[in-house]
Amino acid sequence: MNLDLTLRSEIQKAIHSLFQVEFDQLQLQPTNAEFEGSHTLVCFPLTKISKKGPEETARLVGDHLQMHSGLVNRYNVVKGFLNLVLHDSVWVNVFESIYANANYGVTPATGKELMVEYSSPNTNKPLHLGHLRNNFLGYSVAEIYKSIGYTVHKVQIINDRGIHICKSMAAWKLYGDGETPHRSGLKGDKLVGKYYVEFDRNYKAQCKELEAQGLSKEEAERQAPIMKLAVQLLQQWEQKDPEVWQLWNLMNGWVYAGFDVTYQRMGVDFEKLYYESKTYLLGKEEVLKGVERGVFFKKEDGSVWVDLTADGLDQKVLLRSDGTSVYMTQDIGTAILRFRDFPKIEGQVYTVGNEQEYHFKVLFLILNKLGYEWARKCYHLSYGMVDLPTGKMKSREGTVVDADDLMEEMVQEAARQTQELGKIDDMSQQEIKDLAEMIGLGALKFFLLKVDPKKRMLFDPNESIQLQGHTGPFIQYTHARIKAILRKAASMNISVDANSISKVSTLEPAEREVILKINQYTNKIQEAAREYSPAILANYAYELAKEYNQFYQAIPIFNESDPVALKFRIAFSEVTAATIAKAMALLGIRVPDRM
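Please supply the coordinates for the chain just given, on its own, in the form predicted alone.
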């Protein structure tokens, strides 16, 4: 039973009967928590056809629904808002249809395809806290779209070329003494990141020394020997110097091996990897074609530009005077290549921080000017930066919160708290380890995903791991609690079937509230997809867990003497657990059966 569609149909019938007109622009929304009811009809738009005030219009519709629909038990009117209270039998029917549907919340394949890009790291440093939010967001959006019937292609663009990569290479050549991940005991990405920091430290020292010798700040920055070496390496790379390419491949290989370990623990995956070192050439090709067609123009120094002043922006360089490309060049090539590789995709979703909003606005405009109609299907999933209680992160200064370190700390804290609770005495060491991993990473993911992506956020590790409050562990604990109830029911040989559910005639208020929440699940998935916001599902899972806990506190399940009510509450608990698990899975979070 699709309650929302059924209720809309009954309201339209009431409006037609009362006012003799067809009206399909209904504004039906969830009832505000401070008022009684589950659905609220906004009656202000109806006054044009009722020729009456909003409150009288609401009462007329409410009376008709109460008398004729079979759905509405009672109603209340607050100004022009009609709050509807449905019969318990309606909620039982709703629950019955959900219970019978093993694939509740999953849409069959639609034939539509979407590409989601996330992570997109540089190969000069390990992944950090910001990358965690990026990966968790992109992965979750991809999973949400899969659940509504899309074929989703998860991809990343690896920024594996450019001056920042050559900085790590320069520092390793000068100070590395042949150090390798195996010899140092460091993950490959951490070793390369170490030399990125080393570059910055020596660069600053050299600039300071040159300034003391009388050079201006700008000149010192250009003349610093370590920077000159990095620039030389970049030029040699562009010229495909064999020795430089060998070093570049070696150090990038170390980084990829390190990234793979991090991604595995994050629980994210990719269907296809794109590399800037390969896509930038296609971008340059397209830019030069654009010059021939008059889409772009050349300046006297040979640099290529696009004029976006007519679009309310400014002029943007696409190729430097020496012919080298910029980030925009590479992104043009990458976008075109992806639509060639996956011609059926409805669009591309770029999961990139909000400091790049202007960049993507320009990119989409350029692609449109080049004649690619699919440019309108590109979307920038812009997200806010993650702040820490200790301040802003800076990669080149080595002050970032390393992703591996943070995940490990969260798991260790989960293990410590689990030991303190003392409910794991009968678990094996492997089971305890798996549980700590589940709780620690679940806490981290939930905290980073529960905030609207567009908002800047403060990550508090201590708050995120708490068992009480708006946290992942609270939801995980609720799921484990329900699983314990189901195990007890099984040990008591309490079996549930559809017939036992249909015999229920009345519901407790707490039961009604949980069924209402469960019934919202499919709408919440659609809303999360539409808004590209896993936060909608994260907060839904929390609200569902909270409602179930209120039911659990109010109604001792196994004290129930009526076998029909007892079986219903077991079934009701089973569906709640399944819905929590499904919602959390779309966030990339596992839920335990014991905790």
Contents of the next structure:
Amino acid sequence: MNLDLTLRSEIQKAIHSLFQVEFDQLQLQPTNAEFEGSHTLVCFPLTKISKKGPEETARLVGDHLQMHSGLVNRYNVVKGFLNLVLHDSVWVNVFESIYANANYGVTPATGKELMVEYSSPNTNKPLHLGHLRNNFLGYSVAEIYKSIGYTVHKVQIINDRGIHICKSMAAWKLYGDGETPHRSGLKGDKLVGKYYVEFDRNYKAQCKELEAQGLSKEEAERQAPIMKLAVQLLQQWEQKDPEVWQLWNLMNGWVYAGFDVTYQRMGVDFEKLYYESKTYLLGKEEVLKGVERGVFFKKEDGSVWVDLTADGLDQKVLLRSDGTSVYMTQDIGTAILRFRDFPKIEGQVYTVGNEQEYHFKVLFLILNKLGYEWARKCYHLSYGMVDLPTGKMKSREGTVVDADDLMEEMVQEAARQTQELGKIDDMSQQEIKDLAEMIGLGALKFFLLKVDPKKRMLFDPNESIQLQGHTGPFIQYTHARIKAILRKAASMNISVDANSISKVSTLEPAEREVILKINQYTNKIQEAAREYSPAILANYAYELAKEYNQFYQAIPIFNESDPVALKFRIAFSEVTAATIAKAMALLGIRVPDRM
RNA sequence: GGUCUCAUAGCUCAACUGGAUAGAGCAGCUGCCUUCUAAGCAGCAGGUUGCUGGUUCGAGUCCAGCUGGGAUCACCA
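Given the form predicted alone, corresponding form predicted in complex with the RNA:
Whole complex next, starting from this chain.
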């Protein structure tokens, strides 16, 4: 049974019979902790139809519900707020139906499909902290949509061509001396990144030298030999020069091998990879067709533009005067290609930083102008930057937090603290290692996901590494404690079944609070999906764990002599653990049985 | 300069989309482990929600203006 819907309809019935009016704009909200009750009806909006003061209106509705609704036990009125106290049997019923449903919180397949793009790195340097936020967000949103019945296609577009990779190639050719990941033992993406830095260092030195010889800054930047080499490589690449392509394939291959290791540890996956080298020429045809249909226009020099001034934006170029594509052209092509690849998807989610908000606004408008219905279902999952205490991450200034390093650091810290607590001394080396992995990554993921994606956030290495308080490990810990209870119950041969639950007649306040929280789970998933915000689920999981911990501390389960209450509490703990595990799984966080 | 966006406790974040006395965690202080795991629980202290007006029965939330951050506005990607 859906408690909220049932209660809503009972309230509507009450209002109808009291005031003879249909009123469907009910404001029903959770009761503040300081008052008795679980649901609160805000009665100010009702005064217009009741023609009475808010308090009297509240009392009328409260009386009616108490007399005619089987749900409401008693009520209290504070100002215009009607606080409802439901019968314990209602809560027991709610719990029973959740307990009976092993798939609680999972919507069966609806036939709807969605594509989620995330990660989408350049291939000239390793993944960093910003990519971690991106990957965790994209992965989680995809999982959330799966759980509400969507088939989700996780994809990325890999920026594998362009001047950036040519820079790494140029530096490697000049200074690499044939270095390979195999020979140096360096991870492939790190190796390529090393030569990207190497490029920059030499480029700057060369510019400085040329400037000392009297060249202007711009002139020096153009004339620097290493830059000339990079530009030459780019041109040769575009002409499909076999030698250049071989090197390009080789170095990209190193990067992909490195990325695979990183993705593996992050726990993210992709169904299909799109490569810019294969899609960057797409879109041109679509744009030309658009010109024919008068959606776009051509200037005298041959360049093609879209006029978005009617939408409050400016004019944007889509094809250069020499006929070549720009970034936007390519994105138009890729979007259309994806809908051809997956004709059933109703839209695409682009997990990309908020510095590209303007770009996506324009892209969606253009797709719309081209007549694609699905353009309205495309969503830019725009997230804020991750700042460091020292300010913005700047790759040139070496203040970038490397993804591999950070994950390793978190796992090390988790291992250290776990060791220190000494609760797992009997575990095997493999189990201990796996546990540290689970906790370290759980802490990191939770830290990055608990903040509203839209907001920029601060990453303080000292605080982020904490495993107490409002953290992933706090929630994992709650799960592990419940598992200990369940193990003990099993060893005592206590069997729980639906029948024993239905015999429960009264509940402790702490129990009611937890059931109330568990009951919110499905709503929270819907909300998280609607808002594209894993933060909503992260904070929910935290609240649920916190609520359970209060119960745990207040009521020692195995001190209970009444077998009905004992069995109920075991079942209730079991459902809490399962709900925590499910919510965390949607965030990409695993939970341990012991820690 | 135009557009967008953010500003909440010392610090990091919440606030059910306009509802009650704005909540958590960290940091600080005080209690609670003969055990279902103290990675926990209970409590104390900490706030003019950047500023000024407005709309409303009611504003951290909506509107206007100001102050201060950030992003964006290339025939770059």
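Rigid core: the largest C-alpha set superposing within 1.5 Å between the two forms. Note that the structure is predicted; figures quoted are calculated from it, not measured. Positions refer to the first chain, counted from 1.
K.L.:
Once you overlay the rigid core, does the Cα of Glu286 travel 2 Å or further between these two forms?
P.N.:
Comparing forms between these two forms, the Glu286 CA shifts at least 2 Å.
K.L.:
Just checking, between these two forms and with the core aligned, does Asn76 shift 2 Å or more at the CA?
P.N.:
Yes.
K.L.:
Once you line up the core, how about Ser325: does its CA shift reach 2 Å between these two forms?
P.N.:
True for Ser325: a C-alpha shift of 2 Å or more.
K.L.:
Check the Cα of Ile465 between these two forms on a core superposition and give its shift in Å.
P.N.:
C-alpha shift for Ile465: 4.1 Å.
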